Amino acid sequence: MGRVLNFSAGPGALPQEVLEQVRDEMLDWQGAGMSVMEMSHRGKAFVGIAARAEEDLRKLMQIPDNYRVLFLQGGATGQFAAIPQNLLGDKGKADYVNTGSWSAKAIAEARNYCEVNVVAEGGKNAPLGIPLQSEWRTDPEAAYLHYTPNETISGVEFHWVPETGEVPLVADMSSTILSRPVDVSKYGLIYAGAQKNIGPAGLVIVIVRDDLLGKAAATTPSILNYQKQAEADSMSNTPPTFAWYVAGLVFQWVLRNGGLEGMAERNRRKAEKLYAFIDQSGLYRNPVEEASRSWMNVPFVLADDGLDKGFLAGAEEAGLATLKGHRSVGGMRASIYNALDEDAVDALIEYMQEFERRHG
């Protein structure tokens, strides 16, 4: 089989340079005589790998010194429970913005631990979009406000940061982290599953401000307790070492390719090019309002959904993989994360043009 371009929403594509380095180091990491998968997480070699990864992430995101960076297990979904358990403190309520499937999952989990105030809802009716903050019903006594900057399923994205005053802002950046610069100081906590822009599935990164540590409920499992994990350098148990190592290689790749400013320019061009083609087409349509369109996940539907099966089959034959939309919404979805280069978007547009010439 020739080159396959992976448009999967996650696990997504990894940079080819990184995959090649992982291949070359698989059996013998830098003369250690063993794979990273076999190393003790407390040994000098892996401790060095872990420290370099955190150092590079801090450099990329310009993370202030008063934030801790945790490399944990359980993906972002595990944090849906960990966040209320750690941040509620003596408060019994939290604000959540519901803009799609992942927001809704976070809300459902949080309701097991506290009173959830849904401050706004969006992403339900076409054209899909983000509710104006002037319409939000926030609670100044909430322990925190949680939102999902990018909904991978519906392709709805915030292109602005909510203002929350003294209430800590919490963001699930699983599908946007490393795609552009972000002002970490505006957030109390950022978390992100790795399998889109960082590395293999199973790892989650939590960036948490120091003053939010030490508030965990007594019933919080040690493995989910941010303070205990921070004190143990994310090693209160055996961490996902191989995923952590690959993430570190991805951080180095991003640094070599212009950092987050370079990623932003690359991603802006890819998204603008794909949306421009869809908008001028008579066959394809994007269901999201222009101001709320995602850079990372571009859903589209055909004028005749009876053509979907043929479109997807032809795409697979052309080496354009995993374009089928999420089962909850149907249609198609192109996820164009950092590792997918502009040539891949060009190839997708070329295929879409040819399909439209035959079926439009």
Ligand code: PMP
Second form
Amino acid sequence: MGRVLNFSAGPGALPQEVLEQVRDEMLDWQGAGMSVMEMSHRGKAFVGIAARAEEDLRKLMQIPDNYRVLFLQGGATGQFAAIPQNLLGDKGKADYVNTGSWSAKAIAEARNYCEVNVVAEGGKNAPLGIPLQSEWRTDPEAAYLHYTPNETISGVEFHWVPETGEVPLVADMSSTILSRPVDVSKYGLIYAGAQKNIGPAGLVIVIVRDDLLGKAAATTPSILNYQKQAEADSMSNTPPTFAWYVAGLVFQWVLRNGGLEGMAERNRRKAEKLYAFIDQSGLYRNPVEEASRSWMNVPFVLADDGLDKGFLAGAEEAGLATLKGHRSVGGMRASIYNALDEDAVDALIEYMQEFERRHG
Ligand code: PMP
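Switching conditions: you have the form predicted on its own, so give me the form predicted in complex with the ligand.
Every chain and every other molecule in the complex is listed next, the one we just looked at coming first.
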């Protein structure tokens, strides 16, 4: 079987060009006579790979100099615990916005470390959406405000940035990072698990403003301590070298393809096309309010869930993989990350149209 169009929510599709480069460099990375996987993380070759990746990410996201970029392990879930341990300082409480499953997981983890003030809850019934900021019950004394710009499971995305004044804004960008430009200066901390728009699982990127370092609780594990990791260039221990290398190649690919503006233009077009098709159809439905629909994860249900199995089987046959919705919500979900181009969305729509003709 050839390569399929992979609509997986994560680990998700990577650019084919990047995979080809990884293949070509697998046995002998640029004359080193070994794979990147086999290199010392402290050797000149890998230190160069690591520095270039950071430099390219800084260029892509226009990360100001007063932010540190960390390449860590433990996924975004590890950060759910690291964030309160590092950022609470002498404040015992933090604000969290709950817009879906990933927000809820971050909240549950934070409750192990502090008082969590849930400032707003996204609707649990369709249409799903984001409560207006004017209705949030924020606490000006909170150590930080945490939110999830894109809920990977329900497909609810912020197309705006919360205003939090002096309270540092913390964002779980796991499923939206690199999909569009971001004004990093509005954030105290941004983090993202790699396995969607960045690269292989096993790597999580943390972008943190300098003044938030150095406040970690004494009991914070040293590998989760931002200050210590910043001082060690993310090498307090052996970092996820191969994932870091592949992430660097993805950054180069994004730079070659118009940077974040280029990604945004493409992603907007892809999403608009797919939602427009769903909205006009009689068989498919997306449960999210129009203003909060995700560019990256498009969940949809069929009017008759008895058709789900047939829909998925036919999709697989057509080379459209991993369209099954998350087990907690059922239905379908098409994740259309950066690596999936407009042709992939066209192929999906064509299949959906054909399926509707036969079963609608
Ligand atoms: N946050 C979001 C928004 C996610 O989509 C995911 C993973 N799908 C996570 C957190 C958890 O990431 P990890 O598996 O890297 O811990």
